[in-house]
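In the block that follows, a single chain appears as structure tokens, in the form predicted on its own.
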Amino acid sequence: MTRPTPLLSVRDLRIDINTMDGVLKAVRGVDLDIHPGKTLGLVGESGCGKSLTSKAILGINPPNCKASGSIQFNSAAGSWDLLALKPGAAEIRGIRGRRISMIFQEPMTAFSPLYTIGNQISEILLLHVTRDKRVARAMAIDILGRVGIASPEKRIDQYPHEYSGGMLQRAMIAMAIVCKPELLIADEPTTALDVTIQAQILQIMQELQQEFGMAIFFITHDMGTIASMCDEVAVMYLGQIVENGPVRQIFSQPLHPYTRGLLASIPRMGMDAEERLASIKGQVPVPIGLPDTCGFYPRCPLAEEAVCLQAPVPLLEIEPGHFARCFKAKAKGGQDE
């Protein structure tokens, strides 16, 4: 059955950063599809290129990040290659906040300390939705209430420092979804919160997704969150997608040894108190001057020089809709043991 046209289609995304030691290839040929109303999770270790990939969609990476490839956004209002738009152009400014919004990792850095929460939410509405300040304020109060902030009529006039961490996270979600975007990018939105607040934030995001019908691009390093939030998952390592497909398929039958390592490192109910968690040996190499072969080879328990280093490894469709970047990946049983 033919799948619907993706809302967002990323093809051969590459991001290079010039350093004193050479060109750091932070993102190396990423392909992703995000479909309307669905949640795609992007998971991987810190430094693998997740945030750079997400920020490239909105054109907000630092100037020293040189991006190439294409990011096709098929909006209800039109179709654009976002990577081809100039970062300060009117077209991309009309898309940011209105059609694509982002929740950042640190809410304290997302809000200006000089303005009230209500002022900052209203500013987005005045830019994209209405020119009436009273209407914008009413909409801001309504969205603060929807994300679970008590007494929004009072809280709207408070400053960021008067909010707790959990409340700031809710306010940031409110600011991101107040214009009812078609795509919400959530870059590790619960990292700094305790477990109880994390669960509440994730539930709010799911409820708002159902209400507004938006797609979510969820970036995290937490496989447990991926399992509870996402329809599909892409596993990223060293700037490349090494496995992607439906969440259930990847959790029940991971095909790439890196994905297997991530899943094996998750604590399990009933574990013995003295039992050690599995870990992936070695360290992620710095992506400067790397050979154009398997990036996971130095850390892989299944590595074979004659197989793994023969050529660049493509992202292969091992099963219908289930892809892995590994020459040893096999259907119905995964890699060779």
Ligand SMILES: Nc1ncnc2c1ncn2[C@@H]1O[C@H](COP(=O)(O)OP(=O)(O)O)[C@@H](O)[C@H]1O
The other form holds:
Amino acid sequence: MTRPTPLLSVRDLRIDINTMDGVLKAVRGVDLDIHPGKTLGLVGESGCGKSLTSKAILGINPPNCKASGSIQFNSAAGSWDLLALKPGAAEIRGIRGRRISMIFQEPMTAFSPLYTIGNQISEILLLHVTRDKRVARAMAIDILGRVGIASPEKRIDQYPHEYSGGMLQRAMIAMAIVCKPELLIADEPTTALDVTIQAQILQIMQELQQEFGMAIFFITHDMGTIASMCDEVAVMYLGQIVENGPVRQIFSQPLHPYTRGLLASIPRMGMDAEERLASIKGQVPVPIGLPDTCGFYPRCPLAEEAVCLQAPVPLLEIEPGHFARCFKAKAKGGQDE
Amino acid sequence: MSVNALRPETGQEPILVTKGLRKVYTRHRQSLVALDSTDLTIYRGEVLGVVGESGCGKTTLGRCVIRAIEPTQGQVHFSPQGVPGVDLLALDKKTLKEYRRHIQMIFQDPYSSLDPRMTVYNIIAEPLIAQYRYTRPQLEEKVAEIIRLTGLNPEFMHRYPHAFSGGQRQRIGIARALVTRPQFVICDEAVSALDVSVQAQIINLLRDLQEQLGLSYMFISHSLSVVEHLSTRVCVMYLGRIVELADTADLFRTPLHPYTEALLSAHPQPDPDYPSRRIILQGEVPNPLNPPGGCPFHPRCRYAVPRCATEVPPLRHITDRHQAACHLAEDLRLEGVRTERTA
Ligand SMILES: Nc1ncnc2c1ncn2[C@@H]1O[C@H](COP(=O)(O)OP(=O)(O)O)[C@@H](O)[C@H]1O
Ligand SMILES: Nc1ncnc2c1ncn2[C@@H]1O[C@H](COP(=O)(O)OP(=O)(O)O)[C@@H](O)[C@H]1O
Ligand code: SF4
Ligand SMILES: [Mg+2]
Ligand SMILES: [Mg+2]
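Since the structure above is the form predicted on its own, I would like to see how the form predicted in complex with the ligand looks, so please show that one next.
First the chain shown before, then all remaining chains and molecules of the complex.
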């Protein structure tokens, strides 16, 4: 089956961080494809390398993080290996905020407290889209209305501190999509929000995606949000993608023991109250001086030395389009027990 | 109803009863009613879940009950076994301290709630040292026992909290709360900061301890699925008031308050095929400094009628075991969580 060219292809992305205790291998050979107009979810527990991966796309990791590999961006305006672009080069400035933009968990980090919301949105438009200040202002008002901010013509002249948390989240989305990017990276965009506000924000993102046709790279630790937002899912553990596939298959036929463990440890509404939650034994190790063999081995219920530690595990295509980094993963009917 | 009245349907004895509990914070000469006219009964051996979005008053309720903050008004009748029942709010400081051994709190943040300069042993032993005269061997035995019960490694007793992961620190917090062998424990977002795989370990631990030690919990959380999993009954709060209270399965399957319905429908289910008919509430929770008149939920309620804007709906029994604060509770047919069993 041939697939259309991905909008973004990450290949063998590695990020090393020099720390006092040694080199922390935070991202260890990540491959990802994001297709035009689709949503790819990246899910994993805190510290597994989600944010570093997503920030590498925009080249905004701190200087002590050394990245290698490639990040091929096939935009309507041209193709680039984003990782090969010099920080601050004209190309990356033309891409960041214009063709790829990002929203975060904490909206305050996206805004300066010193300028009005309107000024900050207009500034991006003036950089990429128009030279006319009145046009920029009109577009800013329009986009604020679009994300559900009431009386945008008044709100536009307010400062970030005059917005509530939910409103600021909307304003950040407005700022991110005002140039109609081809790719929106959303790093835990609703983690700090209450569920009813989260539902509003997720709905807005879905509507905007339908309207503008943008792809979304959706990063979260929450399997519930993944299920309701994504077309494809990549599961990350200890700096590696351990499973990757269509959302339905990930939830109904998880192949990797980590994905299975994760799904089994979520309390679900309506499950038998007497049922105990499954949990994954032990805890995530610090990624310093790790072997190249399976990172999940010490916690894995299926671990078998002769099979699992023979070599580094590649991401294996177990079913068409459904990959797992596990020697014991089998299509249909699960694994060897 | 007397504070010692048994639960009519089940004959359960109450362990804690609040009456008209109210807390008003005053700041810059403005009054904020964080908790209003709260009447609650918690029965011995049960887990009462408390859910609601941030700022609705969950922590205030928990802290008023244990008197970590002083309520503005109300009563908290506490009837532990083996000691006389009391109104905690009427006790003097010294007697209150004696009762504290029976009622303890577990907090959200395993990082900030443990003193980084104390060893694990001292953190856990402190509540015992502060209040009771135990010999060193007695102390050590009590600490060792709780360490075993909470699944901590006794070899690590003389380390400092920074050496532990989030899940381990939460176990330390639990051990500290349980070392005085309380009968009633308030868990305030006790698993909210943990990653799911570790969260599952702590949820299982809390449930095992409850069964082994015969504890009663007030389990506060913003997470509907965690509350559903652990609680026997659940109350939903909105703007400082209880808007619904029922047995867990009843509340999740047949909610009687429009806010509960919206909350349940907004919860993202970890199932791509879940037939979601999401109710998107308009706007945000109103400013508690300037709450709406009538039903506090009426500006966001899709079922509101004119009466809702003027008349406060009291929390009342719609059936024997199901209370709701909505004028229309009998007439609405609200949608709950769909499960395999109801499908
Ligand atoms: N600037 C940094 N310096 C040192 N360690 C870092 C830095 N940024 C991230 N890390 C470490 O790298 C790992 C991955 O971090 P991150 O990508 O933020 O994880 P996630 O977003 O999945 O929670 C973690 O162990 C984190 O502590
Ligand atoms: N010390 C305080 N002073 C003033 N207002 C407070 C204080 N503590 C809490 N509040 C307010 O009381 C309300 C209820 O807060 P809280 O009980 O913490 O809610 P929850 O735990 O449900 O998030 C909120 O509006 C909050 O801002
Ligand atoms: S009393 Fe009225 S406004 Fe309040 S929840 Fe019921 S129907 Fe809605
Ligand atoms: Mg992150
Ligand atoms: Mg709280």
